[in-house]
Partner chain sequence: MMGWQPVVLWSDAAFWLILGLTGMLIWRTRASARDAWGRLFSMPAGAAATVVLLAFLAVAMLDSMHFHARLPGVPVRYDVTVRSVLDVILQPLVAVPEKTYSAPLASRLFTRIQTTDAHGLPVREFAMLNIVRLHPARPDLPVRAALRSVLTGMMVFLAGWWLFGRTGKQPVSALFAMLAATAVLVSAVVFCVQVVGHLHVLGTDKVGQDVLYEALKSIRTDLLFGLLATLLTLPLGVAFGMTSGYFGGWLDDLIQYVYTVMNSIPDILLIAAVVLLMQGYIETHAARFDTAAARADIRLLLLCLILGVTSWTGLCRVLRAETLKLRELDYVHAARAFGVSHARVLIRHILPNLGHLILITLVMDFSGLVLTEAVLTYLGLGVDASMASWGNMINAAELELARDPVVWWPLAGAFCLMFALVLSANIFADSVQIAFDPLGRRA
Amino acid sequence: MINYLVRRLLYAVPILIGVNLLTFWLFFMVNTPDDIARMHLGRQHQKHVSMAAIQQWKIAHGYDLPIFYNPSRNGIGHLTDTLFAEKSLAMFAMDFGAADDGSDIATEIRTRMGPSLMIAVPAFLLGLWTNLSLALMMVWFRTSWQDRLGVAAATMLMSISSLFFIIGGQYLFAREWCWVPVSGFEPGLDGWRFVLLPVLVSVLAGIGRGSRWYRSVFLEEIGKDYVRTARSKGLSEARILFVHVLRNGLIPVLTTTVAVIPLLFMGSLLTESFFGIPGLGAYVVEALQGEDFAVVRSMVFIGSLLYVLGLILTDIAYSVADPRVRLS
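Can you give just this one chain, in the form predicted alone?
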């Protein structure tokens, strides 16, 4: 197990380097360091920006170096004395530096992590429980009108944009009934009033896709030989479905939850923006709007790291859910 974990973590290093390379390449295809400096200086001074001011800003923020290759250096300095090396290597030590507007990125992440987790964790757990329950119910009543009604309802929910649930929830629960605030956030015990509606909207928006997927997984399991063997031994249908089929269906269920792990930390871009939640999702949106490359690359790095760690945790969960799986 230890050898497996070490090997997978070592595999993650070239993956993270490749993601950073791609992020740098894509960003600087659209914006040059001069463009970034001109935009930030123009926003501050609201006037024409001179080339001298642009060069001074680039030097102050570390954008004066070549992006990937420095021909003025010798040996390994060709690669290390570059914008990519200066901005990327420190992130492997979790040192994200300062944003282009001067704020500390690590401090912003610590501050905004709480609101994002307050939405993402309950929405994930409640959504997973709801989707599994509905899928098991549809399989229990398979080929009946209850099953067909459930599939039709799930298909209808899949066809509706999450924006409809957000706007509809804000109008109905916040403006008409005044049960919860329309948007905003307050730390402390009163924070639940601001995250209740985003959590419910997130769960509702994912019911259609999740319940149909889990239904297909359980339907495939219930037609296998071990289920027929269990029936021949006299086990009840409830025990077969809620114990054996559910347990054997955990492998594909675990696979689908891997993609959610980064979102638990990173937050939801759409939900946090519409509900005015000062989380990490809103932080990414603000960085994209302000073309703050320091924040964008830091959040991309964190998302990639969390996804790799999620894959490792999934493999470990496989070995727990199915003893036949061995990690070596």
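Only the largest set of C-alpha atoms that superpose within 1.5 Å between the two forms is called the rigid core. It should be emphasised that the depicted structure is a prediction, and the values quoted were computed from it without experimental measurement. Positions refer to the first chain, counted from 1. First, how it differs from the form predicted in complex with the partner chain.
Core-aligned CA deviation for A282 between the two forms: less than 2 Å.
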The other form holds:
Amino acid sequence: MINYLVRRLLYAVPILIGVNLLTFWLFFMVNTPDDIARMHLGRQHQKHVSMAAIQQWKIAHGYDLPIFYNPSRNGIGHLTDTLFAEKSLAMFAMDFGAADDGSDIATEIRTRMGPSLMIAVPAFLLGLWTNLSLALMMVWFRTSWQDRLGVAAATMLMSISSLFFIIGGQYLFAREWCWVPVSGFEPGLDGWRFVLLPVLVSVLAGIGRGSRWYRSVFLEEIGKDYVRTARSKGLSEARILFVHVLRNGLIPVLTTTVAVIPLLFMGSLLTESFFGIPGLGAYVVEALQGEDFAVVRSMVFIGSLLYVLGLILTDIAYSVADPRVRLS
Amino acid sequence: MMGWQPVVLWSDAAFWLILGLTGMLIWRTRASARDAWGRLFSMPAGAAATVVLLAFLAVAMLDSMHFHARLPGVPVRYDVTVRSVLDVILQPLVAVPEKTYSAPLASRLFTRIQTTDAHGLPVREFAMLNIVRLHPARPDLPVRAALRSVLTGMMVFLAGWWLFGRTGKQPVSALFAMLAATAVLVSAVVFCVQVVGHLHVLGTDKVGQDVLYEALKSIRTDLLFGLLATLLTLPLGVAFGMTSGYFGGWLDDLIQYVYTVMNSIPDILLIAAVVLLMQGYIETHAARFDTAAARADIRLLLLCLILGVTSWTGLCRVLRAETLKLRELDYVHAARAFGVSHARVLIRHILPNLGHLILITLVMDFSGLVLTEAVLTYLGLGVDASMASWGNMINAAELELARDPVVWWPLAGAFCLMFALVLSANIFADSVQIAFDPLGRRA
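We have the form predicted alone; now please give the form predicted in complex with the partner chain.
Every component of the complex follows; first up is the chain already shown.
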């Protein structure tokens, strides 16, 4: 087990290096620091940006280094005093540098993680519970009109853009009925009023796809031999569904769910920016709208780190849930 | 005589190319896929969804034939604005511009504006709509139009039933669903045709533009976006999936590595990163795209390209797994033993057997990509703000819902059409999956 984990962790390293190289290539070679500087200066209504202004911007934001090799330094400085080392490799040490407005990205990420989790964790748990219950209900009523109605409703729900859920939910619950505030956030337990609606909306937006997927998993389980055996032994249909089928069906559910858990840290772009939650999702949206490449790059790196972590967790969850799977 | 000069935008070319290639593929595979298509059209939901999708496709096709109209006068000159055939058809919707918001089928503006009364004195009132002043109609026009359209729809349904009911090619339920979908579409069109020119069916937006016009013009953008982005996942997905499954070994390891790296970057962030770079590119090379329309057009195309290049991993995984199975089959071994080259085995023996999986994956991706358009546009990364798209309509509607009294119809218009397209695409995808892969697992 330990052996396997160490190997998996080592396997994650080349993937992260790949992500690192890919983002570096995109952000520094396709779009050079000169282009970034020109874009930012151009936005301040300077039609023709002078070379001197570009140089100044690059120095102010630490982009005035050579890309891979610095001939003006000595020894190891040849390699460390370069854009690649400063901006890209440093991320492995969780050093993300400063955003365009001068704030430290790592500090920002740490403080914004909390609000993101306040929304994402309840939404995840409630969503999982709702989707599983709905799926079990549809399977219980399988091949009847109730099941067909459920599938039709789920298909309709999944055909509605999440934007409509957010806008509609905000309009109905916050503006029309005034049950909860329109947007905003407050840390701690007092902030439940702000959390309620975003969580509800996220759950609702996920019901369609989620319940349909779980339903198909359970339906596949219910056609298997052990179910027939259980039935022929005289077990009640309820016991078969809620004990045997549920436990076996949870294996594929578990593996897809566990992979998502680390990504909960990233929050949700749309929900957070609509409801004014100061989380990581909103941070990304702000960075995208302000064209802050340093923040986007850092979030790409963190996102892939969490994804790889999710892959490893999936493997562990698989072996815990399914004794047939051995890690080796 | 009205003359015209055809214009082919880059996105038009791409759209017609896709349609041509798809049509050719369906024709070429008609013999082997006949049973599957038959199964699709014998499912009520699948048949109805196909009808709705074809209607959307027809609108997009009309909107993809662009031209410059000839200006009156002796020396032959052409208008600089690019119009499409759909613009000509929808001309009555935009012929009479309004001042600002007006509710669906309303005869007066939604907000008070400054006008002059009969004695020339300034007043603030809910002014009568220009269209109602110029083309007055009986006040019960909507009701009469609704009745007539329902009757037309029923007649279409009965005529279809009488014509095709006896052929027995389709189960009765499927024929019923198909004709019902057609009848609903026809009656909606009949209703609009009667009311347009006297009233605004879906009201007008902030600048007095007809909302129905905006929503219909968005069809092409969103449909093209979905189609093109889906199809652009094909080259990388098929090539990588097949080679990695067939050859295995280090090639497989390499492709799996690339695949994991691409997958490990959260989708939206990867797309966002590349779109940001594209924006920078268009900004720094602004001279290359002369008009705003050309810039918006090229932006749409690049956006599809980006989505295609970043979301091929799903297709690749499916095809890799299937190729792994296929390469062990006897006929593949036999072909190899006869000395058929790897390339030929892949193209002649593996690829055709992946066809149904490719179709299913593409169709399932389509609806998701239409939804992605709205999200990307909201984030400021989607299509150009000057282009009609549901994403842009939703974007504007966010502020309209905060007004008091609330302006709900632009959002409702975008919602209805988008819901109709995505829902029928989802149902179509489910049906295609059942029809083309009867034993497969469904999600």
